[in-house]
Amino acid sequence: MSSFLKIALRNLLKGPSTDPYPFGETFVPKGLRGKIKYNAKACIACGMCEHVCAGGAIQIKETADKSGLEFIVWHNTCAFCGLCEHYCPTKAIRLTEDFHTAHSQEDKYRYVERGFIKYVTCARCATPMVPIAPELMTLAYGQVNKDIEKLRHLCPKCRQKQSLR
């Protein structure tokens, strides 16, 4: 009986062994796959994230006024599998450690991450195009010199013509 009292007293002095969540901070394991964070400046709109999304949570579509592309992630549909992050060539998508997904019922269709990629015009022919992210140029060419930097501002057709010169 005295050993039981010792253990009970020790545990009582130690305090609670559970986290106070949701009323306080809790432990987040390193590498937890939480909500998506999207960087529109690094996105090249290749659509790979939309293609590999297991839950169909990602959509990239042209805006109604045709001024650019809209990137949408529905957090309620996301399976947090991380395929979008893995296959994104420029790392425009990152999974954060934010696992908080509680929201009210009326917010279920607004619980999204949005991004906007504004079209730029080709420096030579003025065709609207998706801007080429510096991350892609670094990935493709390694060191980016002035000649390669000029290609960044050209549409694919003009870029092809310039490369053949």
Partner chain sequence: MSTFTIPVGPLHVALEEPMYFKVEVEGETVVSLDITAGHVHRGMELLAMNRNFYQNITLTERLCSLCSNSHPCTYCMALEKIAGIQVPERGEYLRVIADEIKRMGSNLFNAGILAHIIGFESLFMHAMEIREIVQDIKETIYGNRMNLAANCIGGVRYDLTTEKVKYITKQLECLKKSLDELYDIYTKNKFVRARTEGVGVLPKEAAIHYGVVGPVARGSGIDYDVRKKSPYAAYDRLKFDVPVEEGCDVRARVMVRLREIFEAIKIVEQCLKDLPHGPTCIDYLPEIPAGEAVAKSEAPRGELIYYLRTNGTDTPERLKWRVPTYMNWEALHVMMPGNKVSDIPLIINSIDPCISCTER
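Switch over from the form predicted on its own to the form predicted in complex with its partner chain, please.
Next comes a single chain, given without company.
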């Protein structure tokens, strides 16, 4: 028993071991899986994040006016598992260290992360297409030279024709 008294006394002198949050600082390590941040510029709309999302929190769909794609993450449905970040080829989706998820009931349906990818037109045939992110170019070609850079502005069909020529 004496051995535990020693520990109890030591703990008493040490003071509380809990963080005084929300009145003080708390332990937030780097790499904590918190709220999702989305970068529409790097997104290539491959839909992998939507495919792997266990909760079905991610949606990518065309807007009503057909001017582009809308990306939504429902933070209330998100399980913060990070599979979307792992499988995203261009790292357009990222989990931040922000763990503050308390919000009022009226914001329930507004508690989302949104993004908009505006279609660009093909430089040759003018069909609307998802812009090709520079991140994808470096992933595919490594060093991007001027000739390859030109391919970025072509739709898949024209790109094929250009490459075969």
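Because the structure is predicted, anything quoted here is derived from the model rather than measured. Think of the rigid core as the biggest set of C-alphas that the two forms share within 1.5 Å after superposition. Residue numbers count along the first chain shown, from 1.
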Flag for residue 156, CA shift 2 Å or larger between these two forms after aligning core: no
CA of residue 14, rigid core aligned, shift of 2 Å or more between these two forms: yes
After fitting the core, residue 24 CA displacement of 2 Å or more between these two forms: yes
